[in-house]
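To begin, one chain is listed below as structure tokens, in the form predicted alone.
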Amino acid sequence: MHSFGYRANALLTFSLTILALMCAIASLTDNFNSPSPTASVQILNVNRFQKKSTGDDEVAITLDISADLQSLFTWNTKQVFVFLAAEYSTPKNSLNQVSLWDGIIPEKEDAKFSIKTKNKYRFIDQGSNLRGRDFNLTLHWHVMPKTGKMFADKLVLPGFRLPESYR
């Protein structure tokens, strides 16, 4: 006859094997989801555009952000981290990225939103490179599943330009 410890070990091993298999299947089902998120961003106002005493350019803007990220949610999605970044190039750096706003979306019902907000983080360039600069606003998201690997993607919204002079 097998001892109690041996039986408990066999039951625990079997249970954990089944749990791992269920987690793997749950993770694989996310591959069948083909999300199609949409977003639009408008700059409502350039509140402040100045050269700081350190010589760096600083911009404060008011944004209108509308997005429908509901297609990112499946039954395996825990939450979605989303952020808006300004992306531009300068003679010194081929790609500069400045985060302007971010948020965590915990549920599918909250994934369709429209907000008017000022940039949450300071839009500063190290140097005087922002006057008259063309830039893209890019909405990035990271989907955090309950089980499985996290994935990220983005939506580039081109066609923005900063003023030629400081305000």
The other form holds:
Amino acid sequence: MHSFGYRANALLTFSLTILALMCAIASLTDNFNSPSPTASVQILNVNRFQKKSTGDDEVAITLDISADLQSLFTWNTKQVFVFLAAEYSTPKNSLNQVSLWDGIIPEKEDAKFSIKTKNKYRFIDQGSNLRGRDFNLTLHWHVMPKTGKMFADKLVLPGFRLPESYR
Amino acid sequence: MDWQGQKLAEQVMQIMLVIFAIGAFLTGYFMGSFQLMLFIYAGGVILTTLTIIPDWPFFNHQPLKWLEPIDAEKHPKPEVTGLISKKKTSKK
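Given the form predicted alone, state the structure of the form predicted in complex with its partner chain.
Below: every chain and molecule of the assembly, starting with the one above.
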């Protein structure tokens, strides 16, 4: 520790190592958070339901999404990425997941929301299997940390059904 | 700084950084602010830098005793001239 450079180097490496440890422990504290999110989705209207020229079905719908995701936020949360997916099975695929809408929630205050929106991304089937199809709308979220592990979970909202015929 | 000062500087650095880290973490955690934790820790790093990097007088309380110039004459440097030629003949 005799020269300035020696002491400066020791201080730099030790302080950065301690900072890494602090970030690791901060990430560990996220495990103590037991969140209780709620959500509900309604389909306000089926705007269009056609078979495209390629032979695949396409649906355009207007959704009413309301959720309270405030309990997901901790001191170590940078943002929450949330998306709504339609999930259903067809003879061709045992599971189809189509993302209809997503959003980024940067602050805890913004995590309690209720919006009416058309589907942000197109709901197109691989084939022509959507008439009269029962499907779930599943709300997925990714809690993105400021440092450390990302937690992802979902809430399944079952009981939706597409019309029997095109409109 | 002297030898004891170097030891003191290292100990002070380690203790200060660990205490600031623990304090910053607990404060940030209970106040719910990650940014606050980083600010307190950064302040602690700066304070530690100012404490141990410069050559403060309190690091020099047991200064090294260099010989006086007059003593150096009593203990002259040993001569090295004869050694190279003797290398081949003497074996000890």
